[in-house]
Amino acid sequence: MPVKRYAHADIDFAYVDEGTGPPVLLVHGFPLDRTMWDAQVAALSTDFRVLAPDLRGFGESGIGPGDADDGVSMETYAADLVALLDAAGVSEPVVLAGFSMGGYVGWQFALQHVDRLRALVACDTRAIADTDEAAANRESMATEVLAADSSAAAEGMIPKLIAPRTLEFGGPAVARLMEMIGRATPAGIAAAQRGMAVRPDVRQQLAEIAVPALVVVGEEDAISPPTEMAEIAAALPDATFVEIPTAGHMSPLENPGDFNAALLDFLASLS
């Protein structure tokens, strides 16, 4: 897919822009990049205009000089997305699908930029803030990758991201995850971890997000379990809840067929 670029806050950003029709914005998780959405871009771009950016510090996007030390807030990532829409000439409200950390960004996009949002898809994500222990673990990883390299992020992450059966049989999902994590820069990893560690708890604000929503989760997700995602769906004013079979945290990558079907059904319901 051809890569396009835009500049914002003295940073050079990369994104793909495929298809025509109502705009759909796909926001990747940590520590991944836009290529996690390749199957979704292919499935949606026949009927929709699909934009999938690399968040700052990931994929082919740059990063600010102080981001690794200061962290990048979820609000800042959301502002980067607004700048992307402006640069791409997208003035109508979008459907935003945010996966994991992209979901954290999606909450802030919905709360801070509601005029740019048509509908929200929360994929394998959480509304609660980090515990003190989780925040400390993020700081440990940030420190470790800056002292070593991004391989420190890959160790121990893969078993948490995918279902046990996917890990057991390996295959393209595991290989693609390893490639994406390997491409992540130490600065990007540190910036995101430090930003996620201080992200706000948005559970009490979910009722303010009045747009149609799809809450989708892998049935074996160990990071954002289905029970927790069902609570998010119940707290949103207008939400549909879908569990994706034979998938863990990486439901868009592990079971793209069922994930895409759920996403396309939701998009069809909006019209």
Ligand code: MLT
Given for the second form:
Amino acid sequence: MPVKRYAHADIDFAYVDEGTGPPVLLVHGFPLDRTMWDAQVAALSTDFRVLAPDLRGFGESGIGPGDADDGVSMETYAADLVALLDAAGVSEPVVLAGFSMGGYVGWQFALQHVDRLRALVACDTRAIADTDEAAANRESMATEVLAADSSAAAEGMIPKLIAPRTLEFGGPAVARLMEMIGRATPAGIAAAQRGMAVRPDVRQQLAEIAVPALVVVGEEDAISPPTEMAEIAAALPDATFVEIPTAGHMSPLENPGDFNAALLDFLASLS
Ligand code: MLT
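In place of the form predicted on its own, output the structure of the form predicted in complex with D-malate.
The next block holds the full complex; its first chain is the one shown before.
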């Protein structure tokens, strides 16, 4: 897929932009990049214009000079997405699908840029803020990757990201996940971990997000469990809740068939 570029805040960003039709914006998780959505870009781009960016510090996108030290807030990643839409000439409101950290960014996009949003897909994500312990663990990983100048510490996340049976049988999902995490840079990891550690608890604001929403989760998700995501769906004014079988946290990668079917059904319901 050809990579396009845009500049914003003195940073050079990469994204793919495939197909024509109503715009769909796919926002990746941590510590991943736009390629986690390859199966969704392929499935959706026959009927939709699909944009999948690398968030700052990930994939082929650059990062700001102070970002690793200061952290990048979810609000800043959301503002980068608005700049992408402007650069790509997308003025029509988009359907934003955010996976995990991309979902945290999605809440901020929905709360601060609602004029640019047609509908929201919250994939394997959370509305609650970090506990003190979780925030401290993020700071430890940020310090460790920067000191070692290696992303190796992030590889320890793999057993939590995918369902035990996916991990046991290996295969393409595991290989692709390892490649993506291996590509992540210490600066990108530190910036995101420090930003996620201070992200707000948005549970009380979910009622304000009035656009149609799809809340989708792998049935074995250990990071954003189905019970927690069902509560998010109940708190949103207009949400459909779908559990993806035989998948853990990485449902778009572990079971793209069922994930894409849920996403396409939702998109069809909007028209
Ligand atoms: C992700 O998949 O984006 C991460 O698990 C999110 C997080 O670390 O909270």
